[in-house]
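So this first bit is one chain, no partners, the form predicted alone, shown in structure tokens.
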Amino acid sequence: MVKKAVIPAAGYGTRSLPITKVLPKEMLPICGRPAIDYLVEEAVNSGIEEILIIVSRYKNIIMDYYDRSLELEMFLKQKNKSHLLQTIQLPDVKIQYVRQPYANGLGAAISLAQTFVKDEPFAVMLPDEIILAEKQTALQGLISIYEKKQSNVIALQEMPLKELGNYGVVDVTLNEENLFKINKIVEKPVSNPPSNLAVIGRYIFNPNIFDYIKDIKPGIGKEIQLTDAIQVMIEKDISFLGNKISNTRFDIGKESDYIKIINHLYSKKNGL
């Protein structure tokens, strides 16, 4: 069973400039709460028990956000603004915290969870995609096909050709319906993209990944990248199986995709 989930919220944001400069971009408001408020709702409700956010030095205000606040709770009480109480519970969830003292790559942020995962199979959900429950969570399916197959499992979607050098691309081959072998993995690919299946923020992942991106070496971006430990892998004959999902995803870091996710839920909320 997966039940412990790893949010890398490290990052400075350097999409969301100049507002990133003061404010994490997981906490950049969507309708009243912090865009990383979504993603542990999503995880809570994909059966995920314990959550390692990985944070730097600057980013306390995720840390508080998830604490309680003794003084708030007392003044709604005294000011008869108790029905307001609900709105700052917090969730059911076990919540940590490590710091990555330099940003220099997904994989390095993801090395820092191995004592927090142990010999566990975990998630990995990445703060910059919100990515809506339909039938179900982007996460539960990806929880429902590992439990199967007992196999790594990455959230694939097809993206247009002009924006696959912004993503990890993937070969793959089709097993059955949205579901594929994964044959290759390739990181921002300039030109001759493997096929149009990008590699989006929801993972599932054995722990023995961490063996493989202890070694590897600065890659694009002279970072860590996650994408060169999971190839490795794949050319060890390690099984890496893709889902391509359905429900509906902002990327946050885009300023059109943030507008629109605060659009599409005040109309859902106000039944527009």
Second form
Amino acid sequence: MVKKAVIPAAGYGTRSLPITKVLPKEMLPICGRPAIDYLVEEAVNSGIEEILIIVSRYKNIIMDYYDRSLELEMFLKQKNKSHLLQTIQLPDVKIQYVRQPYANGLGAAISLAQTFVKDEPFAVMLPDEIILAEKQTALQGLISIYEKKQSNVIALQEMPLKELGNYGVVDVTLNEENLFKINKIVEKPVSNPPSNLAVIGRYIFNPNIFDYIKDIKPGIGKEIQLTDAIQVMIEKDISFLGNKISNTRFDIGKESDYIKIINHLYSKKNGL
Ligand code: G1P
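Shown: the form predicted alone; wanted: the form predicted together with 1-O-phosphono-alpha-D-glucopyranose (G1P):
Starting with the chain above, the whole complex follows.
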């Protein structure tokens, strides 16, 4: 069973500067809730019981958000505003934190989760991507594949050619409907992407990935890339499956998607 999830939230949020100079991108408000809370909700709805958030300096506001505010609770009670208490109720999941002292890549960030993960399979959820639940959450889909196949699983989505250079892109063979064997993965291909299927920020890994990340040398952007560890594992015949998902997804590092998700959720909330 996959019960643990890791959310790497130590990046600088450069695409959303200048606000991210003082407000972590994970805390950008979306209909009154911080962006990261949509991932926490996806995790909880997918059966995750423990989350590790990888933070960095200036990200303490994330920890504050997931802590109780006793003064506020008392204030609401005293002022006959107890109906608002439910808005500040904490999610039903255990959240822990670790700090990443150097922003040296996604692979390096994930390696900090080893003590938390121990010897269990685990999910990785990238906070740029908010993926709406449809019949099921994106993560639930991956978890059910993991449970059947015991293989590492990566969520994929088709992307226009001009955007593929911003993603990990895979070469695949079709196994079953929407389920692929990944033959190769390339981080941010500058030309000739192996397909139009991009990695979109949801993964399930077996814990042996840590053995491979530790030997990875800096790659693109002089960072320790998670993608490079995955490629080494594929070359050693370790199974990676790709699940093409159809859920609506918003990359909130893009201003257009940030506005779109607010409009979408606001309309839904208000029956528009
Ligand atoms: C990361 C991964 C990349 C993946 C992307 C999804 O890149 O390295 O493989 O496709 O997230 O959002 P980043 O966006 O952090 O540069």
